[in-house]
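A single chain, nothing else alongside it, follows as structure tokens in the form predicted on its own.
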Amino acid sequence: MERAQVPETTIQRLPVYLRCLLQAQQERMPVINSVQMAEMCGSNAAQVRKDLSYLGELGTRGIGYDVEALIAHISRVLGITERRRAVVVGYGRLGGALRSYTGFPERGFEIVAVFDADPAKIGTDADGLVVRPMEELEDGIREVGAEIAILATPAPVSQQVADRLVSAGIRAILNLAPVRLHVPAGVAVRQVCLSTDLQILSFHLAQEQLT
């Protein structure tokens, strides 16, 4: 399946569907229909059916989707049937919180190295990993075979660090710094900006207050 065949908006919803399917699996539901999925995911049945139609002929009309089979299929589409290795660059409060998050392994990801520029943090324990200096960034990434980087560095140095990540072979970056990164074609960047999301929430609150 070519990625171009699946709309970007659908790709963004697939992890949500997978989370709901895993919940259904825990609840011992062998089959789930689009209405049930929509209720669990906060969507609507038509959208669920449309999104899943991009993934091929799935489910049985009038019955629904086999939960186990759909989990396996979406996992293959998302490329997480094998665990993806990731590094955290920037071991501040946000980077530290992400390193401590226990949900990565069950979602197909493993943090394999942590890097920071602060001499006071280098050599300290990061939940079982030793914080490594930025001087070892390129060699360290190649050593652990990582392909994803979680970038939690200060904004002024983020582009420079991103350039180093790309040169070391990283092909996907989760950017937590409030700055737009410029990367070559073939490198995927996902921007996470908490302040932007908070401002959007504030907009909705403001609109409610105006009504």
The other form holds:
There are 2 protein chains.
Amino acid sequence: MERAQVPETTIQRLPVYLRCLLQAQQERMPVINSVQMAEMCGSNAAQVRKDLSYLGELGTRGIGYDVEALIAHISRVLGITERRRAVVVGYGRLGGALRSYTGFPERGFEIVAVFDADPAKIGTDADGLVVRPMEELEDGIREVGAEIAILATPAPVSQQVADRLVSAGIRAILNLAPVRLHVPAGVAVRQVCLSTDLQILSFHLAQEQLT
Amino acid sequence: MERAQVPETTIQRLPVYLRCLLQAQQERMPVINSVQMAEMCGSNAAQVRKDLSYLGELGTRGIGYDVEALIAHISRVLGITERRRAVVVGYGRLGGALRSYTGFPERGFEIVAVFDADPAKIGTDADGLVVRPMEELEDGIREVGAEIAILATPAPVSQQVADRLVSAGIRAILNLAPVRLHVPAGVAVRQVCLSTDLQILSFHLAQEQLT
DNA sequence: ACATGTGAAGCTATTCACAGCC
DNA sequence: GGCTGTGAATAGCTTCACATGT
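Can you give me the structure for the form predicted together with another copy of the chain, which would complement the form predicted on its own we have just seen?
Entire complex below, previous chain first.
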């Protein structure tokens, strides 16, 4: 293992840096420095430098960071130099929105299959893909070579679907249902819960209101 | 200021505790202890106790925590004893999914208005609400007394819409567009970016793959 | 006996400040 | 002179371990 260990907090900021670098690239900036990056992504210069230094010595003293090179490097660290294949499981309103979200392809991801349990949806069009039945989940995942699953099923069934995803070889799950998933070690899960975010916002409103 | 200062990390876990307590309530558990809570929400007992202790002395030594009382207390801290009113801005596929998401009402939130810029959508039904034009944004927000905005507009216009939300008195924004919003102090923003989450998952896949 | 609440210890992350290099 | 990379200092979070109360 060459790369010592990039802290998890740093990893979580890499996508932000990448976004800001892509913007700089569009603005035809050949080089960017830590102060500019910090401004663009709402951080501070020392943090940016420290984070990037975990990935290697990527900058040039007195100059800054080469935008192209840094984009390439962060993309490599994030493992998105090739587009990664993902499946959407649960084609309700949220699953539908995710399937047709245009931001994924340009950020390194491709939706390659869609599954749902509802017989009325099976076989219908999902923005260019066909909605497949849950019975085909394991085979379908192997067929298309998907590595990531976006889980947009109803909360009560999410755990059992997750178990099947894992047994089909999925190692990364983005869970949109408000339940904690139990998965074996080696499987990465990220939880997105909009109600949770709203409740945190509500806390801040409540704080202000007790003036 | 009576309540010393609840750490931000603790606040972020309160919604998780609340979810787990509601589950305990449904299972007719009158009392729960820190070990059980930790198991249910994937934390550890010391963390649970420390977090809850920031809110006051809510447990009984030798017994544990009264489920009902703790639900009430956390709800109060999160400011969701009354349902908070939110507007959805941007009624595309994502905005549509959010508007009809049934999880909000039971977690303390109510969508009270929907706005969009597209003339073809204005006036149409949004699951029981009427899609209103962006021209009515400020007046509409004041009219319905909304405190929170869920921002699901295209990335390029999100900042200018956010500015208008703030000038209309909104103090909490849930931003679903992949751009950093600049807002004045006193306005809380939470950023949800699914591409970011996928990229973090991709990093973990990449780590494993370099075996 | 049992489980909370909490100082203290240990650990991780952020910020500072400057040496090192262009 | 300017900007990176980084050890040192600081701040913040988590875990431990036990005194405290039921």
